[in-house]
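The data below hold one chain only, encoded as structure tokens and taken in the form predicted on its own.
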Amino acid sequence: MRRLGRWFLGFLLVIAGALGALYGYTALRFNRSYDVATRPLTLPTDSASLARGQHVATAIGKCVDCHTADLGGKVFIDDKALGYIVTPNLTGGPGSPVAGWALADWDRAIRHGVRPNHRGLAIMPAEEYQYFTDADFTALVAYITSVPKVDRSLPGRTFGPMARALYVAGKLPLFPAEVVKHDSVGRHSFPEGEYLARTGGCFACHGVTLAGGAIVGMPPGTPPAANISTTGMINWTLADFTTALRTGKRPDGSTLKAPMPWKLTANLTDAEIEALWNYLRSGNYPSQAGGPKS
């Protein structure tokens, strides 16, 4: 009996040691500092720019999907194994961490995935937003800073053991600042269809080849992303694609499953949908040249 007790105690000590090592190592990674340089930009105030910023926030970048329609933020993950993650209040109201931010702070956060204190932002899609043009980025910030202030305080983030283990194993990309090409932010130029695919998250969910499959970072049980490459949607037409993005219905009448954000892509213009469709049909994806390009 004593031998069993000693074995069990030894097992607990091994587990405690492993957890301690995991938390210590990830704490160092989580606190990594990023020295990001930004370029001087001006915040627009005209109505056309504000309208464009709202379009970027709702239809293209889909900021409202995570930060809610009023941009006041919400609890994003509440799981003992994964952790407690919130999307912050972006309105500058009580409880908002962005109150008093300069345009450079917004640039670091949105396109670089870096906080004003130079630490990485977690689960912020800067890997996609790094491709925002200066015009779209500044229009987006102009819109965000124009919305009514929301009084909403949310606790800080915590990461559980499962999230930390998956992060170390490379299965859960928590900090996009680790992969953003910081020196090239704001210096890209893409045709409209490719621009929409990059900034709209098509590659993030459907993969670098757009062939679909399990979505990286999503919980178990999440439906796989569909194949939207040239080998997928074989019998679809532009009209079918438009209907799917606007109503969530496939040509056979079935409904697109979450996390496909069709209620937000419904806000894309006809011209944008056609440009995106033509790009998907072109097969000219970054992966065809050996991996995603900056």
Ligand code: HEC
The other form holds:
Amino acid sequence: MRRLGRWFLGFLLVIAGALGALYGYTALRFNRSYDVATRPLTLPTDSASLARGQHVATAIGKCVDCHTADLGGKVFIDDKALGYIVTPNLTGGPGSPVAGWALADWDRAIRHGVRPNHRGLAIMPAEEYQYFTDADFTALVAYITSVPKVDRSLPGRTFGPMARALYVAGKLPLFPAEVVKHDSVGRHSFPEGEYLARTGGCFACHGVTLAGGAIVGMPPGTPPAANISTTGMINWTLADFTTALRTGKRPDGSTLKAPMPWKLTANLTDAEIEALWNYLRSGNYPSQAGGPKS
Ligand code: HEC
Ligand code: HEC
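Instead of the form predicted on its own shown above, give the structure for the form predicted together with the named molecule, please.
Full complex below, order starting with the chain above.
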């Protein structure tokens, strides 16, 4: 009995030591400081830019998917093993961390994935938003700063042991700022279809080859993404693709499951859906040898 007790104490000490090392090491990595140069830009005030900004926040960039329809934010993950992560209130109302932000602060957060204090933002998909043009980025901020202020306070983030272990093992890329090409922000220019695929999260969920499969960072049990590359959507026409992105219905009548954000792609224009379709059919993806780079 005594031997067993001592063994158990030893076991607890090993666990405590491992957890201590894990928390210490990840705390260092999580607090990495990013010094990014932002571009000298000005906020547009015309109504066309505001309308474009709303389109970017909903149909294209889908901010409302995570930050909620009123942009007031919500508890995004609440899990003992993974942690507690919120999508912050973006409206500037009471409880919002963005009140009084300069345009450079927005740029750092949205296109670089970095907070005003230079620390990395977790999960916020800057690896996609780094491709926003200056015009779309400034229209987006003009729109966000024009929405009604929401009074919603949400606590700060904490990461659980599982998220930390997966992160250290390279299985959970928590910080987009680690992969954003900071010096290229604002210098990209892509054809429409490719722009919509890059900034719209198609690659993030459907994979770099768009062949689908398990979505990185999603909890177990999440439906895998479908194959939307040239070897997928066999016998689909542009009309079928349009119906799927607008109504969530496949040609066989089945419904696209979450997290496919078809309620947001529903707001893409006919011309945008056609550009996306032609791009997906072209197979000219960044992962392709000889495909577009940067
Ligand atoms: C996949 C979910 C997701 C999407 C989509 C998303 N965000 Fe976020 N965003 C987050 C999370 C999570 C955080 C908090 C990160 C943290 O606490 O480290 C965040 C943080 C932010 C912040 C920083 C606020 C602060 O506290 O410093 C801004 C600004 C922001 N998001 C703007 C946007 C905009 C604009 C869009 C659309 C173009 C967008 N987000 C889309 C998940 C998302
Ligand atoms: C947040 C993750 C996510 C994003 C972002 C996303 N998808 Fe999906 N998509 C999915 C999932 C998951 C499925 C499979 C749904 C199911 O099994 O019913 C899917 C299915 C589809 C389908 C149905 C294909 C078929 O053969 O069944 C199409 C078409 C599609 N997505 C297009 C797109 C396009 C285009 C984009 C970018 C504009 C995009 N998706 C962005 C997760 C996503």
